[in-house]
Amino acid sequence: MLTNDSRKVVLVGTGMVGMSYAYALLNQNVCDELVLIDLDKQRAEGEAMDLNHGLAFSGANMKIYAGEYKDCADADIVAICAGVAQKPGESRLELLGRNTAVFRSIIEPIGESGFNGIFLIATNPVDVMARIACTLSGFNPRRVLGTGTALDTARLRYLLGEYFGVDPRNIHAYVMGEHGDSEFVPWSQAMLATKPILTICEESDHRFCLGDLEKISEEVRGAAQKIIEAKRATYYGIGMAMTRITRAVFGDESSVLTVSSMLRGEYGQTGVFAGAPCIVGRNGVQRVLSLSLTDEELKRFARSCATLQECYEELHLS
């Protein structure tokens, strides 16, 4: 169990995603100590210097430095953003195989340090990588979280807020399943305040319709690719999603976030990591919320989980 007065984060991987997370942690004053680890030690040192030079302009009083795996010993959260990029023509399974090798080289020394906190995984494909981290570490699955569909859910609420002309914070809707092509929006569970969005569509005299909602879900699904085409990578949004999850842990908020967590019978799925609404607090995932999905939505979730299960099994991890 994490101690309430401790807020130490170790970040493994100082690429654009990792540093967007670090920058957001600094600006939002989320932790007291931030350790940067990278295969390229010089880069980690440079990033730590750059962040430290901004301390005087922030409300934070953080200790930021480049470190080593032994620094994980008393960390509360180890966030992993490290991984290899997909090569042209490389299959997802080949990428998974290479990223699994990267995770072996990271998680073994973290375990040897005596780390006993929470793993926060952002490396893609995040659902499978979170499961790999859980397998390799031997940790209680409740203490291994993937960023899952947290960012997809934020994108969804932003677009629905625009569509209905309301603050996205008053939209309660989720993206579930794989963070990828098989993710979906269970519209039966989407609310504006406490009113079902499908009811609003029915009563709107064609001003709002399900067809538009499906276009929005497609836009959410394709958002990352659109950003990648425009600027080669996505990092700010996921960095802020990671920061939101970190705040929920340190604040013991019991917040509902669509992280990737191991399912234990919820929605008829067991053993697979997938994005679903979870209550997140000081010790990780307190529980997975079981929403009242329709039969069709349950089938879509099952198909998404089957895709993730197949990817994991093809790796033949011991």
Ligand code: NAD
Contents of the next structure:
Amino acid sequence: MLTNDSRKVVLVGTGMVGMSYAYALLNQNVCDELVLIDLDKQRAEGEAMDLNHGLAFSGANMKIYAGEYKDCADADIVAICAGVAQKPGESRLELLGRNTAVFRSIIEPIGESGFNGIFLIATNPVDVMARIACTLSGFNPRRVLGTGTALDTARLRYLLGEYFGVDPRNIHAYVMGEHGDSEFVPWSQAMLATKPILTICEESDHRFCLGDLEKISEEVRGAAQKIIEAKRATYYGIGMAMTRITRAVFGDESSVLTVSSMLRGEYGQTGVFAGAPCIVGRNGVQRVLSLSLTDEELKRFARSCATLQECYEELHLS
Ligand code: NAD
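The form predicted together with the named molecule is what I need now, so please give it after the form predicted alone.
Time for the whole complex; same chain goes first.
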């Protein structure tokens, strides 16, 4: 379990996502010790050097080095951003199979190290990979978190803030379900301060409408693809989302974040990992919040979970 005096993160996968996370951790002074691990050891070493050279310009006093899996023994958080990219013509399931092999090669030595902290998973498809990490590690599901729809929710709040001309921090709305095509926004639960957004639309004399809201949720769903077309990959946003989750854990914040965690009866779902608002603190997911979704929203959530369940079952893990 986490100790108060040390804040140690081991990062596995020092690619674009992993290093954006590391850079944000350093700039926000979120941990005291950061260990970098990658299949490409030289890359991890180079990244550690580069970050260390920036230490003098940051307010942080972090110990940063390229390490080994045995360094996970006393880590508080192991973040996994390692993965392989989709090959041309490769199916989603084939990619999933290869990423499962990557996770086996990572999680076994982490388990052998005696690691007893929290897993934070970002590798895609993140909901299924978080479930795989949970199965392979045998950890209590409450200590395995996927980044889920945390980034999608941040994108949604940003766009709604623009639309209503309001600070996104005063918008309370979530993207739920799979981090991917079947994700959705339960509009019945979206608020501007404490006022339901649907009521604001009704009272706005057509200035704001549900059609526009649906366009915004489409934009959120397509955002990653748009960024990939423009610059080949997305990484700053997810690195910052991971940093936010890490802060919530180290600060024992009990913050509401839409991470991907195992559902145990919430929304009528059991066993599947999916994005839903969760209370996150020192021990991982303290609780999954059961929002009062409408019947139609519950159906959408169930459809999203069914997609994730199918994907997981096709792997025949256990
Ligand atoms: P990348 O190719 O830049 O980095 C992947 C890294 O993983 C590489 O450094 C590679 O050497 C390492 N790696 C591969 N196999 C390994 C193994 N067996 N052990 C240790 N390290 C290994 O990719 P990226 O752009 O950083 O993306 C990483 C993952 O994050 C992808 O799966 C991507 O889809 C995902 N991602 C998730 C979100 C999200 O919202 N959850 C957003 C963006 C990207």
